[in-house]
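The chain below stands alone and is given as structure tokens, in the form predicted on its own.
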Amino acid sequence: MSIFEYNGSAVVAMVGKNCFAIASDRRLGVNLQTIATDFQRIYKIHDKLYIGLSGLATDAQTLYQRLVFRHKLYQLREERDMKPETFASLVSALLYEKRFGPYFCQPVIAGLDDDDVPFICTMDCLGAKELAKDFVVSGTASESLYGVCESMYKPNMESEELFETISQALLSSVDRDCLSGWGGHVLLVTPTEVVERTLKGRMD
């Protein structure tokens, strides 16, 4: 078994029309003992950026004091908030820094930027980023996760929908997983508010 599937996980962004809503499970597990059924999965930067890691819970944990410690050194420097597209380079150079002892996450990044424009992004343990403009997908639940957002996504979607959207796609995909699950956790960005919202699933 692959070390990014030890704790098991499944992280999710979708972009919708001026917000975003970012998800993941509430899983962990070591292999297929369950230890908690509460874990947070998704952490927050500022108001309009959010970061969902999946992989090993530890090093997901070491990984995001540190970008919390660098982005409040950006902010006493410069004196506002971190854009998303600059906070994702921040975070592929943090991991490619390390790439002969990676941490072993798979981080999914999402932001709205000045403009209030979503941005999402998801990239390896060695910080190879993949952007997109629809939906990223991470963890041991990714391939479902793949398979059902090709087929509900759809552009441009008001802020409920999306969430809606976002929860099916979550909830169908932990069900074919046997690593992540016991319900989901789903954040839902607008310009001029955060929805934070827990989904109960199947508690097995």
Second form
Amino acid sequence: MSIFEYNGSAVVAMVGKNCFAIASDRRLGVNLQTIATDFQRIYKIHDKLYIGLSGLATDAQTLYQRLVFRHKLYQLREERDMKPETFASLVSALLYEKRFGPYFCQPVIAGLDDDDVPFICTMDCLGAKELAKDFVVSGTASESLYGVCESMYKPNMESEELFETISQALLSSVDRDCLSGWGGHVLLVTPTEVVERTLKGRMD
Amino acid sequence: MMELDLSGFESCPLFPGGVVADHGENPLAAASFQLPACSDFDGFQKDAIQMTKPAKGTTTLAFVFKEGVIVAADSRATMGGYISSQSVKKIVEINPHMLGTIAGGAADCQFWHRNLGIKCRLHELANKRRISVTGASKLLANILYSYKGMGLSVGTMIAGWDEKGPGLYYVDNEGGRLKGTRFSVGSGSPYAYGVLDSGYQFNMSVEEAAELARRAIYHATFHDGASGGVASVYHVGPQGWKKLSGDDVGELHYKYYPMILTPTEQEMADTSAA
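Since the one above is the form predicted on its own, can you give the form predicted in complex with the partner chain too?
What follows is the whole complex; the chain from before opens it.
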């Protein structure tokens, strides 16, 4: 199994009507052994910007710490939060800096820009951006996730329906992957509130 | 004149047609599988072995106690990281008094267990009595030893009740054959052993033993990524084997560790139930 499959992960983000949802599994493993079932993969950059990092867990944590540092510097200089598009460019640049010794992570960025229009994108481990209008996926369960999201997704879903859809998509995909799962974590972000929920999933 | 039964000397399997060597032939002549006609046989062998990938991603266990033998297994099949099935039968019924477990290559285990069942039945017909667990496991071990190094992946346990009482043997593709009272095979076996060894007592009732086996499989499915699905538990007694239970481990988790709802969640659960 490859270095991307060492810890196991699944992250997905979906766009709804003036809102977005980002979800991840909660397993941390070492090859086939499960070590923890409460591992956090989705991190907050600011109230309207979240990043989910799949792949090697240590690189995900280090990359997150570097990104938070860069964003705080930005906040001090510009006296405002970063726009999601700008942040995506920052992540891409940071990843390409390590072109010949990369971070083994695949980030999923989701945010609301100044007009509260949802923005999602994903990247490979070298920083190649992939913008999408509907959903983005990453992790060991990504192929399953693509299939399930493609069939379950509808544009302009309201927040409750979006929550249901993303939860079902995540749970059914990770049930076909032995390296991810053991519960789920969903964040639903609208212009006015952020709802964080834990999913009850199969623990095998 | 009575013909001596030399089938025990046969180190090779039956023809694909499923018929034992005829009376006319020398019973000691080696029957063989057809080999592939290709230029690079070694390379072909290597690729074929890599394909079957002897990873043994599974959890099976069996133990002997006062009332017989308990055999339990999960039901997940994986191809690398992908879960190809959550409903594989890993406990095979060799005959009404003997069970075998599957770990390793599914095709290998299924074929050779069926082959063993045939040999056991032939033994019964030839000798007018059921084969012992010792004999059955020896037959299988000899076959597997003759294929040693050819990439078979079989980690099986043969459990049964014969005239000497309950019997349990572990047989693998390396040619190993061990008699014992407690075994667990597969990638989830360390976790199963932990639970099994700490809870084992010879003087258990059938229900207690079944619950111990169920818990051991559940804990293995929790920690091991390659195990999961349904925990099946069988019991082999003097009258033969009987399937005791098949519980989905996803549900077992919440039964053993029920979620303690916080007051808000409790309220939500009550309103939705109302």
